[in-house]
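Take a look at this single chain in structure tokens; it is the form predicted alone.
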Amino acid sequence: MSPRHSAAEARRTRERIVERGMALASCDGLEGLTIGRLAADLKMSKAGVLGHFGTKEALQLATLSGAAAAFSRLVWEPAADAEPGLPRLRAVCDAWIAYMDTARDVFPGGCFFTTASVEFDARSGPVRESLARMHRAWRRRLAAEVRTAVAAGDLPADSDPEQVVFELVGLFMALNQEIQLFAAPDAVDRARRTLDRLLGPRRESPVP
């Protein structure tokens, strides 16, 4: 096998490990990731799995990064081409709801970041720090859209972007709980009604 093919195969194997790690961690937490479980699930040796990361912490950080990329693909990218401000914020929230409600092939245990936040909020170390950085970056991105919406007159002039984001994050954490813990059939409808109160009623698209 040529060095180029060998490197590509190693990259694909690492991606498979991370993808499986994401699925497991959404259910069992990042601390629940074990080299033995991953090796068994992927039909690899423990040494083969460990050789791609070196330590469990490195595996956790790689899994966290993979989950962030998946979240961006599922939630941000579908909305990225929408008009900045309220239209994009609405599109993000629609994609965020879909991620919570239907992305079971990627995250069978529900929102990866809700699970990780509960798991690591009282801990210290690189995993917690990385997780907090990701959350702060997401909140800044949402706040930027709120500010644009306020400037465009689509949200009240006295809207506090940080408060709006605080309430959005709380809403989606509650939605995850309603779906995962209570299996509430009306969870998505309740989330949409809450969004209408927070962002204003959804505008109907003009009829051509």
The other form holds:
2 protein chains.
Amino acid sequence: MSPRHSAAEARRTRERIVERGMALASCDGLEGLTIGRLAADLKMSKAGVLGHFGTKEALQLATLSGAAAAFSRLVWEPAADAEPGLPRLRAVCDAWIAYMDTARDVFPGGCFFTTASVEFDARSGPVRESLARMHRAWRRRLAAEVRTAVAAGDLPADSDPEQVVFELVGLFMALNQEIQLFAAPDAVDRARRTLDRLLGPRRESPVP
Amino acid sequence: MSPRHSAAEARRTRERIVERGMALASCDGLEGLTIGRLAADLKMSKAGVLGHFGTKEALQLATLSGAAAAFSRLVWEPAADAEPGLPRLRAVCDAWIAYMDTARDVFPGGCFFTTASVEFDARSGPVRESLARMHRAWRRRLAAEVRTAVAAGDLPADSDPEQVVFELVGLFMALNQEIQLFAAPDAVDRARRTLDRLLGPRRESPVP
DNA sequence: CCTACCGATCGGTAGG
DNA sequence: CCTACCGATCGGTAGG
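Now the other one: the form predicted in complex with a further copy of the same chain, given that the block above is the form predicted alone.
Below, the chain from earlier opens the complete complex, with every other chain and molecule after it.
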């Protein structure tokens, strides 16, 4: 415990650790996220860092939760007010593409969840299971919008929602590679073109 | 050097190290590939392992080369005799999907190159550059087949080869996630359906 | 190819 | 929140 600091100060310190952990893990993965490096970056002792979590695995899970909260704020919340179905689906996908392109301050190493899930997809344990749960939840939400769009006649009646979501996931991972591995200037354009092909061309304003 | 063994024996040992390294790195990444673990698995000393490469980075590069050779053998060679253009493109993509699905003995942790390139895409140095070069070479070869297919009238005349390749890359990465993170039984079916949508439906036999 | 090391860093603990 | 540790493991070297 911290006799010299208030509970609010301790919470704030914990937030700072998680925030820095998210940035580090986006570059070096959740295993490359070491307590010593985190402590040095934050000018704290290793014990001071670890005390907030107990174990490295708990630190990884806390970093994962923090990243999921940031992802919700950057991708889902901006689209929350859009009309359910195709409009919201487009809004979410646009925000997702923007998150890949511009969320460098939060995730300097690119998409945190691509890095972490590829890193853990051949391991076992709570970190992997937490990642799988998050991906499943996001896929479910995307699929629900596809279904609404189909019901509204905004996507072909024979669309397979899971299939559309599978292709969207591929689009986001390919975009991440385009940005991170190749630093391709036209990465976002390419992603948008794929999106238009999957969901139909964008309309500037609603057409009756 | 190895006074007790012939050069051929040394070469064989090096191959064994690289082979085991490919399997380990497909699970734990090229950083998670440690000399100590490799030595223990092969019942060698750490110095015995490292002596074949000199540094860990050289070991990582050798493992990368070995994996590229395996990938060529599994994905490019089976399609080498197919007719250039769409038939060969389909053959390569089919082999690529089969590689994801069945190359478990060589790469038990799934696609080695997805793991390694996501792991290194936010770092700098020779490993990252080597990975980027490999991905670029494969993309070039895929794009060349797309161009041939367009010229032959087997793909729409307005196809953008780089765009098609971008979408194929996404398909392979999404398939890897489907298999590794979700162990989805219908992963290969989904990938094939996307492939049919991208390249047109498969024909059982050539139609005049 | 081995044994026997090296300093650095890992995750984690004791005690204040 | 700190200092001061712990054993284990890291990449790598010397010398045979």
